[in-house]
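In structure tokens, the next block holds one chain alone, the form predicted on its own.
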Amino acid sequence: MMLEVKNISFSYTKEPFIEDISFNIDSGELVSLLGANGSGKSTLFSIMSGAIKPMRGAVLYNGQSVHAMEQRARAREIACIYQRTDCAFPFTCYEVAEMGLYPHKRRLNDGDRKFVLDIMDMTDTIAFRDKLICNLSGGEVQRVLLARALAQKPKLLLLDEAMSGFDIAVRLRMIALLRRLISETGMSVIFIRHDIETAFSDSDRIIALRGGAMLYNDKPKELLNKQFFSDIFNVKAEITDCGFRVMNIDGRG
């Protein structure tokens, strides 16, 4: 296994926030990570990346201490896109890609500037290659962050959200993308998400958290019930032959 989330706990006050959530991610997996808001989603996704510690537990990475890992050891494996997209330097688009393999050297020949020029062609952000990326939409800006991303040439990919400002027809090109990569090179992705629908259709595993809790860990067809969304999300859904329509509470969709 490629990571272990071992019996983790962490409080931001003296009521415990989450608790004792244990996993595990295989090498070549897309796991969405599903639940309500203030469900301790963005803080366990800080706590695998390294960005916070756990209280009690621990996140192995390849059998090493995520927690342990020197910062730029880390980022040759582990790459992150967090929710919050700000970019208040004005460096370009290819500047910000760029960044992506400092991890691994920092002087670049012509062969590294080609390689990144190629992850923004395979990103859609190579028409602005040379714009300022504080002058670029929401989503144009994660777009650029996940060239940033996947120029780290990470086995592990983090994404918080991360393609919550993508149209349809990006957002599904991008999916596409990022299946292609775990196909070639066995990365694995684990994606914070709301969009239930594509979380469902693309995943191979879904992790739904209620509570600080972890009451889900499986495939997403045996996920597909009632129950499910019920305990999740407080709402009721019907099953169809073709998916799911959730509903509010009283029934109504």
Given for the second form:
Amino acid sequence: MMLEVKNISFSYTKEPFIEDISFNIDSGELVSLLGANGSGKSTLFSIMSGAIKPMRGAVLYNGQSVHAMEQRARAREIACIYQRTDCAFPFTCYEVAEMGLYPHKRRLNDGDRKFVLDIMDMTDTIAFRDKLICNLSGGEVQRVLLARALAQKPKLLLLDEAMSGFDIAVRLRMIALLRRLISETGMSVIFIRHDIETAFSDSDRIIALRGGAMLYNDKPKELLNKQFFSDIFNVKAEITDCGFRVMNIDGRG
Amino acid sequence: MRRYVLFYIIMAAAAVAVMLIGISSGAMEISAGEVAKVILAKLTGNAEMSRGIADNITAVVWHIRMPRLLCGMLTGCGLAAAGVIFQGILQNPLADPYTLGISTGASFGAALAIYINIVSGIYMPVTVFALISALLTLFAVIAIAKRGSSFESSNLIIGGIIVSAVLSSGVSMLKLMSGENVGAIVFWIMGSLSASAWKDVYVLAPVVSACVIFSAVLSRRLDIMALGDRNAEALGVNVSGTRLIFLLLGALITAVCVSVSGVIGFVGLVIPHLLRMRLGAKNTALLPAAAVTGAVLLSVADNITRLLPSGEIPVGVLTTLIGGPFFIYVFLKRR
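Right, the form predicted on its own is done; let's see the coordinates for the form predicted in complex with its partner chain.
What follows is the whole complex; the chain from before opens it.
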């Protein structure tokens, strides 16, 4: 067991926002976290990353609480990409990707630089290594951030809608890259996403939230049913041979 | 790498040139050779080297122009480095050493000391008052911005604006109460190096150099913080702790600079910006480069104000008068 989420609860106001969520992630798994807007995905994400503390429960990484780990030690194990990242200063893409090595070492040598460039090559960002991050499109920035996260050499990668800006070809290439890294290094990936179609085709497991509670935690093919779509997204779904088709709850598609 | 080497060679040459040309010119013309001899004699403690040079020349070089030049360099160095620091921790390229109201705090302390001097005749040391008031302002801003154990940049900016507004009304009040002696307060706030003495150098030199060096050592953390608090935390930077350390370093630099020389504007905003365009955003390179450039540029500016044929103007007025339009020009050209 790599990550154990145990009875997590959290609230912003008096009302509980996340209630009693528990699940485990094994090493080498790609897990998608689905849910409608405001279902608690991002809050759960922040708790798993160690950024905010749960009010009850614990998140254990290899048996150790992520909230008690020393920050740099945690950054050597767990990498995060957040939904929105702005940069107020003219850093180049290479400089941003290189920041991923910060938890590992302060002084970089030529081998480290080559390592970062190799990762930029894998993430299709090498072409804009000298461009300024503030001049890139949303999808390009996300790829640079993915390069930075991979430069952290993480065992667990947390992505908060990190592929929402990718076109379909890039998305497939990046998923294939993650798959390759998963099989080579045993890394696990937890992935908040709204691209439900691809989530069903490429995840090992889907965890789905509604109103701060975990309703489903299963393999994609087990969840491919009408009940799932109406519970989680409040839409009607038609299950077809090649997947599913969704429409409004009143039947208009 | 080569552009940095070239940059530092140019800056070192410029610093020596400013020293020799600046100190030799003025109401009393002294040759550059004499300036060099006096400085070397004083530095090495070997009086033989300045033999044949009149005592009054030695006095002007060593006791009037030299401390002023050093104060200019140290203040410029400090303000430019503090600019990089504040822009970094506030994650805002528009921040400068004065954004958090530390300069207004120093001005208030100075104005208060000058006011007491005027009305009661009791001598109050203006620099000490300015320094204490600047540091109290910093603590007030920190107290306002603190939420639990964390400092968000927007809270710091809001705290700075509020405290600054209150104190600047205080300064206005003191000016009003000073009546016809208001000139002394106004002149102090304008920012001038004309009253610089060795005692100021002794305050500035250790504080500015220690804080700038320490900040430069930690500056990689400022890079990581540029992508926002959450990203920096995820990369293993303790954002609140780092922000507090840099806040104290930047504020200490600003407080001593302003207490010695008044409010010299624009150095802390323009120099980090211009250098970022040339050298890139990495603070590890930017911070030392800004410190050196600030030192050279402010001492050049001060020598210009000192040597104006129409009589001296405060250097703070000149830096803003020239720096502002120059900045606009560079900004527009870049787009």
